[in-house]
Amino acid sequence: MQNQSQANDFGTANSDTYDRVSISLHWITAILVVGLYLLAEIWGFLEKGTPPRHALQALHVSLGLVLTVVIALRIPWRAFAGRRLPQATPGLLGYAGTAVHYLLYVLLIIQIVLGFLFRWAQDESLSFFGLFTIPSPFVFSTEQRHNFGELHETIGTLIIIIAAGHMAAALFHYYVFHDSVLGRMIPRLNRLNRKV
């Protein structure tokens, strides 16, 4: 009962959509993940050690810390307070969709940890827009720095690929199945469909 009342306090008017907090955290996560990936791709074209490259990396670190906070809020909200909806699709497709959600959460947590470790392994503190820094509590070898960097890049690409598949599946539901799966995270679509 408590979970349901909390979801209603922060929720949308319709029970066929996620609550407002869940929707907001979902889209903030998506924007941050894409933005972080694009920043890394852009600075790859810049010469090492140049101020523009350093500025993009500093922005990447700061936004990575924002993502850390968002995920730290999103997971307990989803587990304890957010509105729970039944599986969007019955059977194996439904279980596959749920598995993709959990896989993305796991990969995001691993990616955040790797981001911290990689930055520290470069003998750099984590700086949040120059307001404060988080120094490294560990000492790392050159080999560890290389390994963290490779894993961070690989998992970042994997997250983008899986997220793109997740988005494609939601669009497929909307345009081919004509169901309300996409409307769970974009409530306006459900309202439009009711008017048609």
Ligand code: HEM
Given for the second form:
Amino acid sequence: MQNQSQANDFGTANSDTYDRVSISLHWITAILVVGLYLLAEIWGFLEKGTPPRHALQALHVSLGLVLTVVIALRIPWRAFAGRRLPQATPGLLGYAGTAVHYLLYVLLIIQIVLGFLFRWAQDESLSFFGLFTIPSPFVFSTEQRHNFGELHETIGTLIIIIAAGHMAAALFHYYVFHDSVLGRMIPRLNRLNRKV
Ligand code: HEM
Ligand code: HEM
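Hand over the structure of the form predicted together with protoporphyrin IX containing FE (HEM); the form predicted on its own is what we had up.
Entire complex below, previous chain first.
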């Protein structure tokens, strides 16, 4: 029977790495998540109601819609089409790593839903760079708006903390264990190491 890790090639150099689509979706997600968080941090320094603050918030919503599409593609790809690799580390540590990945997926979905609800509760449609808008199908109270905002902020911070731990683990694998786990998401690293 075909090994799970060899089941799907999609153009990557070898079967020790994720396929190209999974790798692209992973790095696009990472850039968007960090960018969305930084935008919120930056507008926090700007005075309420000013045009630059509004512009950053509008950019946050537009990029949030891009993240929505990326995650909507990534999850089915991960479930049905992308290459699956065996656990990076054997035993409990490996299960912990996998649990963190699932947790990140769940938190990202919750964060996206909250982003939509928060915008709608602000009595505004979600606008994608002014090209089209997604109006609210619901009516919300001020209290709900407040709750969505608080939750969206808390989960945003949680995602960044967990992603930072996840990044630290990946770098630890590379610099301390000297194994090829980071190379699964950066195939070039494995090729470089083979040449040495
Ligand atoms: C906000 C940023 C990030 C998010 C949300 C994120 C999320 C994820 C998720 C959900 C997976 C599981 C992939 C799967 O099996 O479907 C994953 C895998 C991985 N990520 Fe990230 N990631 C982020 C940033 C990073 C960074 C900065 C690095 C490296 C410095 C990194 C390195 C890796 C590696 C090496 C794997 C594969 C681990 C394995 O095969 O067990 N990630 N990431
Ligand atoms: C992981 C991704 C995301 C992170 C880390 C994040 C983070 C944040 C943070 C920290 C705030 C500030 C909260 C406050 O000060 O009350 C915020 C506000 C907001 N976010 Fe997100 N967010 C993400 C994704 C999204 C998505 C996908 C959407 C919707 C498509 C969205 C829509 C909003 C809206 C509408 C606001 C309020 C902006 C305003 O006050 O006008 N966010 N976000």
